[in-house]
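The chain below stands alone and is given in structure tokens; this is the form predicted alone.
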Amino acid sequence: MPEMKKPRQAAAVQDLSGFGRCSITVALPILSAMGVQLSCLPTAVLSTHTGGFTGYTFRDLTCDMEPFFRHWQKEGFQFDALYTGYLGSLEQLDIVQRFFDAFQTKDNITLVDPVMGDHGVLYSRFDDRMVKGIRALCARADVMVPNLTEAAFLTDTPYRPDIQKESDILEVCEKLMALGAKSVVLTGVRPQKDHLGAACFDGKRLHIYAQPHVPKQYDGTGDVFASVLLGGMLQGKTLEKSMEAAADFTRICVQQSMENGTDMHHGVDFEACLPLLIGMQPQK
């Protein structure tokens, strides 16, 4: 039997939906396939995610979050990465700040996915105070991963859905970097009209990666992208290569879901694609 490497350790602060591929139900299998042991700090438990469903059950776990991670702290757990996604209240944002205080080190990676909105509109329950709180989290990130809507609200600039010029993409990334993050991965850029992709910027170099656009949208694709991005970085890949892998995998999953006729609200059929991630070898 070949020698097995010890898995990297990551902790994700996200909600758990009983049905629907998003948040923890996406992050856990994807990062596991990439050789990462994921510890989950759940913010809420829902019967389904909130996109396209009504009558779902919702159990708020805000009161449990800090005792949860304080137990980890008492046990001496350490993590190679901290990963945050959707956070639903100012109180949860404050708790995550203390979570960062407890577990951030100079050697681990903090990835903040500032899940706030899409198509130029904030999600329900989000207001200016929430945007301000998420800005403060982004300031502590090694990598922040906003879409164009989130970038607009975070930088207090007009939403531009058709951003194409490299100079315009760079301008947005520079404004995001000014919030304090060490690097930015901006999703949803269109360097060509029929192409869709992402751009990463570390304060020195802008790298844009796009492919022919697959004309179908699915809930949870942002979680798929961010999870593969983090997994790639934990495997030792550069930010640029990790972003490319995340974009490629997300596109393949969308294409697979289109061929299967999957309901957009069910999320993408990533399960059959996981062997592609298992085959990604860590950098030596």
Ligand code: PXL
Second form
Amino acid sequence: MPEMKKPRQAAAVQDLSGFGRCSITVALPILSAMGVQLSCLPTAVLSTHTGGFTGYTFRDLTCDMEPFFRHWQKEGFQFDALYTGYLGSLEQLDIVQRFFDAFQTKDNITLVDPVMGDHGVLYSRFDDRMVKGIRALCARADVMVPNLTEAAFLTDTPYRPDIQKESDILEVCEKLMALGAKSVVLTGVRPQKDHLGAACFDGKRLHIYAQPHVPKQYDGTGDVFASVLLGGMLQGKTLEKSMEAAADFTRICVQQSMENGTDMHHGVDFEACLPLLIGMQPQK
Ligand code: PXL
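Since the one above is the form predicted alone, can you give the form predicted together with the named molecule too?
Starting with the chain above, the whole complex follows.
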């Protein structure tokens, strides 16, 4: 039997969308495969995610959130990472601030994925006040992981889907860092023609990683990317190496889904790709 390491601990604040792989249904299998025990603080339960489906049900769990994590606190649970994704209301943003007060330590990692929109537009339940509240969460992040749409809204600058030049990518990262996060991983950059990738910046060094673009969009890929990124960091990889693993895994899942003819709103077929993550075990 291979040596079994003690799992690292993470807590995710995200919705549970019953159908359409995103948020918890993505974070849980990916982080488990990477040897991380994920505890989930659900923000809402939906029948599907909100992108591309109409008539979805939305059970708001705002009232449960604070008692939920206060129970964890009473039990003395501690986490190596706090991970926030899709949040459903202004009130939830305040609750997450208190969740950070309760569980942030000087050693753990806070990853804020400022899930708000894509392709230049905000998701249906988001507005300017939500953007402001999410900026305040980013201020407390060790790593924030916006896509180009989220970066534009967070920095109050026009959406530029074709951002290519290194100096332009750096400028966006610097503006994002000004919100107060310790590092930023910006997804969706296109440093070369027909390439797609991500950039990370910690205030000193900009690192860009891109691969030939697989020309198909899938919902939930931001969650796949952020989950692998966090898993990598919890395994003791650098931010740069974690970002590369996240970009590679996401691209492989998109490629697989495209070959399978999967509907974009169903999310990526990551299941058959999970073995690629297994074996990359934590360092602790
Ligand atoms: O993957 C982002 C996401 C998460 N959760 C819900 C969503 C979306 C994107 O649309 O609607 C409920």
